[in-house]
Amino acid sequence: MRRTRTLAGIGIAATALLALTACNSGSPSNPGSTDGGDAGEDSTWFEVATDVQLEGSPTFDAITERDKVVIGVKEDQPGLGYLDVTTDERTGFDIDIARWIAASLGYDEDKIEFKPIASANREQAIVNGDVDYYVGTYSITDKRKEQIAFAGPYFITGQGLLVAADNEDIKSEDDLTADTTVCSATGSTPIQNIRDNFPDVPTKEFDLYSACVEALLSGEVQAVTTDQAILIGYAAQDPDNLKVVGEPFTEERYGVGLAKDDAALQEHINTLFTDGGDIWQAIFDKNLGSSGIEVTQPAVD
């Protein structure tokens, strides 16, 4: 099931969330919104499914036994997976996708433990059972499938470009020149792609993408590159000064990481994504809608 919509900002997101109503309170595959409130408050905008049965899922059995869902996430990506250390509030597209899955399994916010897991440790955390599933810009690859399984994809992105909002010279990667310095994370695949494919384009590296964004805002660099989904988060956070340009020029398919032997949970989450297009769109609008780009909800594998 594919849906493409032009995003029109947070106002539409709020309307969409308020309009979502539950068709069947006992359906784990399509929990709806009950009140439009923000996740993290006392009430949730996903209806929590009741009387959920998931035969043959060792992960669901473990969740049921401990009466809590443990979800691996990231917490340093605005708009995707972010923890405000001042308020202790978690926000982002991936965080709300994770909450939606938990609600479909019968678990509300007070029964969720979010566990930050570094990218390099994700597969091991899933294999060890340290988390029940992982949602955090987690690209589906054949190598990772040797150790774990994926549900989804729930988002398809690729390497993109973030530029200043008033920059009319860079509209895509084809406009990168010897006069346009591009920034990305130290040792990252995106910065290596620029060096390999655009050898005349100067590059700059920082440990954090946020440092690249600061360099962009100060005029030190003319573009920042990484997965477009991450760049959308920065653009949504500061739309007056930042924008994403062009189309992704690589492909990354984000999936939900889970135990390799848990076909039942994989099918459950895939059904949730297939049947829940309006909820998916509302989640995107709420977190990333102000970036103003068009996105497509992908069909699951």
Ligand code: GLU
Contents of the next structure:
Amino acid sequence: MRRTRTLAGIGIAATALLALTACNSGSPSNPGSTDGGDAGEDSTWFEVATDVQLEGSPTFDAITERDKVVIGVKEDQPGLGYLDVTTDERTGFDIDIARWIAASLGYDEDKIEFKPIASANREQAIVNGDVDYYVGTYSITDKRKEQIAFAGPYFITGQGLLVAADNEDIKSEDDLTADTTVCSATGSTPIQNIRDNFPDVPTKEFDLYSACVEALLSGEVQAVTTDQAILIGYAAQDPDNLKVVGEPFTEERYGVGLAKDDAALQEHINTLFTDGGDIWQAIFDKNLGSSGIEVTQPAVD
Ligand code: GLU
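Would you mind generating the form predicted together with glutamic acid (GLU) now that we have the form predicted on its own?
Next comes the full complex, this chain leading.
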């Protein structure tokens, strides 16, 4: 994985979207410009499917009943799941994956409710039915599968390290010691990995990675650890003060979290990912194309 300093400045021209629509006609939800506007300004750039039936999906029944889809997301992870509080605009690779799924179910942007849910609270939110599905840097693990199901994977990254730009001591996970406090999110796979495999390294945890970044900037911790795709987004926002070091040292396979008893929705989303043509690539290019991250769409499980 390479790193660059810029993550912003992304967008797909309407013409490119229309070309994609033409290439993929007949698939349940193709990106398409409804008003000829730029995708960066128009977040409703997926063609919304009509007359969708999803036999045997309790989640889809609940969505139909309330005529709205409720999606759990992150909103402090630039490039992946981000809410700009000044414009109220949500952006990111995960957010567009979430919108693509909603469109395939027949739901446009104005019938989506995004709910921010922190890492530690995802399984419970899904089990409780507080969200219909969750798209937010959510690694597929056997432990989580005891409570919920995953569609995907739709993205693969790995655990990395973010340090202060002037830190010359920590160049990789091998440089973590009893004197380097590492911050990560409660309930995340990276904090667990540090505890299990780096037992001498002190940890600090918060609900949100953005709180860890604050702690790093103030000198309270010496590193933030989580998926490199997330860390690259923070470094790109503040390249004068932050840098990503080393190579990814785990494999994190992102899935869409959903209710364990909903095989119909799981299969629907997996089919969408498999048959989506160029749409995954368009979503990647729009949100992470200038990030330096090099990945291709993974095959679903
Ligand atoms: N992908 C990891 C996880 O699911 C870290 C990122 C996150 O906490 O969302 O735990």
